[in-house]
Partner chain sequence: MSDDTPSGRRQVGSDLIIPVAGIAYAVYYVYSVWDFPPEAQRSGFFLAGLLVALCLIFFVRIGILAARGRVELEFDALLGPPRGRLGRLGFVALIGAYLLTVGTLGFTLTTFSFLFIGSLLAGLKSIRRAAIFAATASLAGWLFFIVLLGTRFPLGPFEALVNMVTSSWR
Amino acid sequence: MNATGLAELFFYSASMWWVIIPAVFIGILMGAIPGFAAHNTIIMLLPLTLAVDVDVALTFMVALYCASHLGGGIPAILLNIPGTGGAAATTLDGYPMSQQGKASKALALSFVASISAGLLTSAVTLFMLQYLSQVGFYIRSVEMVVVMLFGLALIAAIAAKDMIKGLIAGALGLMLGAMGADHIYATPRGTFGILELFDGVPLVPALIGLFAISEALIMLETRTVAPAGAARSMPTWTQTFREIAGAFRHWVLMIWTSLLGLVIGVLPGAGASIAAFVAYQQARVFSRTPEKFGTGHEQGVVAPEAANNGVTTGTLVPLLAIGVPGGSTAAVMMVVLQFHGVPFGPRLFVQDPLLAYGVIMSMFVAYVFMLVTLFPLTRYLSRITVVANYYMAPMIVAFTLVGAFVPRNFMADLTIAVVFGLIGYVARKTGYNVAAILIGVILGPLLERSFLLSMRISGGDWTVFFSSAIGNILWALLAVTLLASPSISLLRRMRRKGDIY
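Just the structure of this chain, alone, in the form predicted on its own, please.
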């Protein structure tokens, strides 16, 4: 599509402002409540999307989808409660910044990284859609195994502070993630006869329990999240805009982590959680100050939020190009497109190319509107951290338990959330990292599925994992990440101290 066509498409998408602005605020609100992800919200509003024209419906769904990913980082920073699985990595440095009285700065970093990543990846996809659609054909289960290992490598990074406890937490997460029917014979394992665990540990109740409920119990032991001095001050508009401008110092990190999220998003079944964990782990490896990660480091907020929002564009690529939804939200969009009789795959670009490119342009325009609607919120949202915890904790538990029930409508999920909440509370009190547990719960089943699929296809030949050029490159990068990064970090520390020149 030429520049003139893109300009016309931009102005047409911008004329949908009356759809985009409400969708943005609904998406932020739902993304900030654990359990109310974009696909749940779209399903609840499905009759509305089926009653309007297809371009209006797609614009509404795309804007809501983008905003929900951005909104998931707000409670992750302010309350240590990720609104979505993709924001779980944001808690590692976002919440420590709030505890240090830097909540507005952390929110500014999150918003700048999210919006910049969305704008960049949308623009890249508009010009490279036909090439990005081919990525899924070259990344198979063999390569996905290595991608999962990149995410699991974050457990090793977390364990570096306390090796024994970090590895135990990661192993516990992998064990919990193994619950459910096995991937070959569908034999239940570790379900204790509970039918609701047959499909494995549900992610949303586990996420809510490990982070929200356990954090609510911890909050009752302190007065507020922010230090006492922060309660008497509020960021001025000058300070707010200075923090927003300062976030652009990390523009290089934003670019490569958002592109990483875009590529991972193109892979069907990968998702924002994997992208955020991999981006955080890689940002830590290549940082000049890796020891600061986990203590309230700015790069630890930028990397996962940029990758998280880079995924949003990527998940739509396989849907538009080959008719395969890249995630649950894309699957719901597929239902709407089918209802309106829209073709998928190459036929879409032949019969209605404006609709295909219009979806991506709507995403770009949605992020443009977020520029002017969200940044002022950094000044006011940071005040949540000075609200007394004996007010916040009951509200957190009430909202999150509803969120645990919504995805599957099983009462057993409330029990699962409470059990994981107790596990998370004990882990926090004894010094174990709940993020390491969650990484195991999320990535363990995905790794096992890809591993078994590769072995079955190869007839049990383990050399299949080294049978492709892309896989071998990923193996080499993983080896460099795990083996060379400690030496690189040591050299950097020595150079800063002046021991070597």
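Right, and the form predicted in complex with the partner chain of this protein, after the form predicted on its own?
A single chain, with no partners or molecules, comes next.
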């Protein structure tokens, strides 16, 4: 595509500003309410998207989808409640920053990382779509097992503070994640005969319980999220500008974690949660200050937020390049395309290239529009942390329970959320990390699925896991990842003692 074509495409997408702006606002708002997110919101708004022209519908959905990933980080940082699974890793450092009275700084980091990642990955996708679509040919079930293990490695990192408790939390999450129909014969396991658990632990109620409800119960012990001594006044515009400008210091981290997110997003069945967990873990391993992660470290906010926004463009690649949706949001987009009688996959590029490339350009433009929201959101939203908890806690429970209900419309999901809330509360009070439990719940079933598929394909031959070049490279990288942290710390300790150098 030449420069003229690109400019034409940009202005074509930008001419849809009247769709993108409301979509961005709806997306940020819905992304910030656990349970709604892009997928469920798009389903709820399906009558609207089916009623309008397909260009408008796609632009609306794409902009909403991107914005929801930006919105998901807001409650993760301010209230320790991730709006989406992809923002769960953001809580690990974002919330401690809020507790230290640095909420606006954490928000600036999150927004800058999200928007930069979105701009970068949509630009990369625009030029490299066909190459990206090939990723699926190299990373299949066998390699996915290793990718999942990269995510699970975060449990070990989280467990660093209290190894045995961290590992128990992770194992409990994995055990709970193994609930539900098995992947081969579809027979329900460990469900207590409860129909609503046959499809496994529902992610949204589990997320809401572990993070929102348990956090609301903990919040009752203090007056506000921000410390008593934190500034009561709003940051000035100059301060806000400095915080936003300061976030760009992490540009290297933003670039590589967003590209990591893009690649993981392309993989069918993977998604923002995995990308964010892997990015957080990798950022920690290669950080000069890994010990600061989990204590309110800036890099711990940047990495997962850049990665989960990198995923947004990646998710659309299989749908656009091959014609098969790679995730649930892309599947809903496919419904709209089908309804309008528009082909998808390679034919879309032949029959209607403006629409095909326009989808990706719409993402780019949506992120450009999000730049506008950057300053006011950073400045005003941090005020939430000084709202009294006697208002916040009941409101969090009442409204997130609606979020627990929305994805599946099962009343039992409210009870599931509350049960997970109690598990989360006990875990928090006794030092078992809820993020480790959630990682197990999310990644466990995906790991089991990839493992069983690989074993079926290989006829039960365990060596299949070491049978591909890419897989072996990933194994080696995983080993490096797991060994890097302890090795670097050991070297540092030795250096301090004067044993080396």
